[in-house]
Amino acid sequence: MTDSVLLDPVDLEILRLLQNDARTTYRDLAAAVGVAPSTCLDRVARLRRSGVILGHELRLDAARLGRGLQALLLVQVRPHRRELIDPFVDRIRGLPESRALFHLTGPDDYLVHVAVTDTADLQRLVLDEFTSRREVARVETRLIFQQWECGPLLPPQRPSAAVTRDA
């Protein structure tokens, strides 16, 4: 497990507002959280070189590309061998239609989430991609009907520290 990292209100604010819009300008970011830039720079390369930024995406309308259609893809791959699901992983990380891949515990052993143009796109993708495969025993497909972006990640609240003054 990776430690993490101590984060100061400053740091906290700087990381809700880069997710918020990862295009905010450093001066407009200092103005927000009350330093001047140079000091907004310098925690952002920190945050950056101690892994807490780990870089910045553009988020697509898929549909707008041309696949309109999104499901989750339950997978389960026997046996369950490092040899068998490096390739697999590789694989499926490869195809155009993949938008993630999650390792799980429980009776699946793989989570896929794939952006295709249409149902029989998905049955295409279904067939010569997954279940031809000998190492995949099982797919489970759920379509998507809406998805909603959630708020900022931030590390879990901590109890404050009582703050007591000598008298």
Given for the second form:
Number of protein chains: 2
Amino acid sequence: MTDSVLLDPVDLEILRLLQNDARTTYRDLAAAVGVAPSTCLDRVARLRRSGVILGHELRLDAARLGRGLQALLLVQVRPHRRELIDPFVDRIRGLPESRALFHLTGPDDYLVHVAVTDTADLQRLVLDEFTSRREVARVETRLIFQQWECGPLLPPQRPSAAVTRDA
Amino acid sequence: MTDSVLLDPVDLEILRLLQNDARTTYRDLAAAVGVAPSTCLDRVARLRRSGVILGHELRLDAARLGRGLQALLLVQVRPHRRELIDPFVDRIRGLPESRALFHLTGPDDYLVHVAVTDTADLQRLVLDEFTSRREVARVETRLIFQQWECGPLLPPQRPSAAVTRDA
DNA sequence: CATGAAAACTATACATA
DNA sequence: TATGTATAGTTTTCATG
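Follow the form predicted alone with the form predicted together with a further copy of the same chain, if you could.
Time for the whole complex; same chain goes first.
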């Protein structure tokens, strides 16, 4: 499906720095990893082409945008067949309240991360966009008290391999 | 806690464009929203200062980084007291496999989004980092078949208000 | 607050090793 | 592949409206 890519220590350090701040200049990147700026440019372009870097994203504060309440909705879609789930996914992805959508194993078929203004808004969303749909058999709502992004996404530590080869 | 911020149509359009591609230049931004590049710079700087923009992030393909399997772990932490949950949160946030962590209402206290290499790696993670911890009463593992980011995060549509005021 | 012009800095292409 | 340099382009500051 998607092939894993071989990354050397320079690539890894570049990714680590860019995950910390995606607007780090190639000059700073170069200084930090010990290669020329033009080399950094090349590396990043290659990481883009190889599909490791999917894009540059803005991280926003939902609460300051008037969406102070977030929740996870566990949804059962029955019958669980393509004719029903494909339009469901399209519809949910298009909701302005949706932040992320997961298709899962287990008793609940989908998990939807939503950001709303308040509990009244959440009630409206659940009733009008979920339980009102014929294919939605059940929705379980879990409010988010607090959430954290975790450290940078890096390849698993191999016993030794590429990560320790000399530049 | 966090105050909502008043945004005019120019701010909204800038946010919309930057969420689409966080590296859009101020020149292009300016052309798209109909103000001078230096004004865009000002707007973005203000959005940063006001906390609406939290940062610029790289979106990476986990599979191509050798983490082809992702899962959501529903975790019960008992007793659910600060002395136990604070170190739990710190520890989980620090795991290289963790992508995001949510503190929730409902029967499960935490939801952890993890990215691992394969099922063996996931089993190791669950056994060594979760069920082995005294405060972890239960872990339910749900594999992720597929996931989607949803549209840009924008303020809720108000009946009319700021969004339609004349520049 | 917004602007345009100038200055400083960055990204990028390319010739070369 | 990496580098340094040249060029084009972008960001940023600032005086002014």
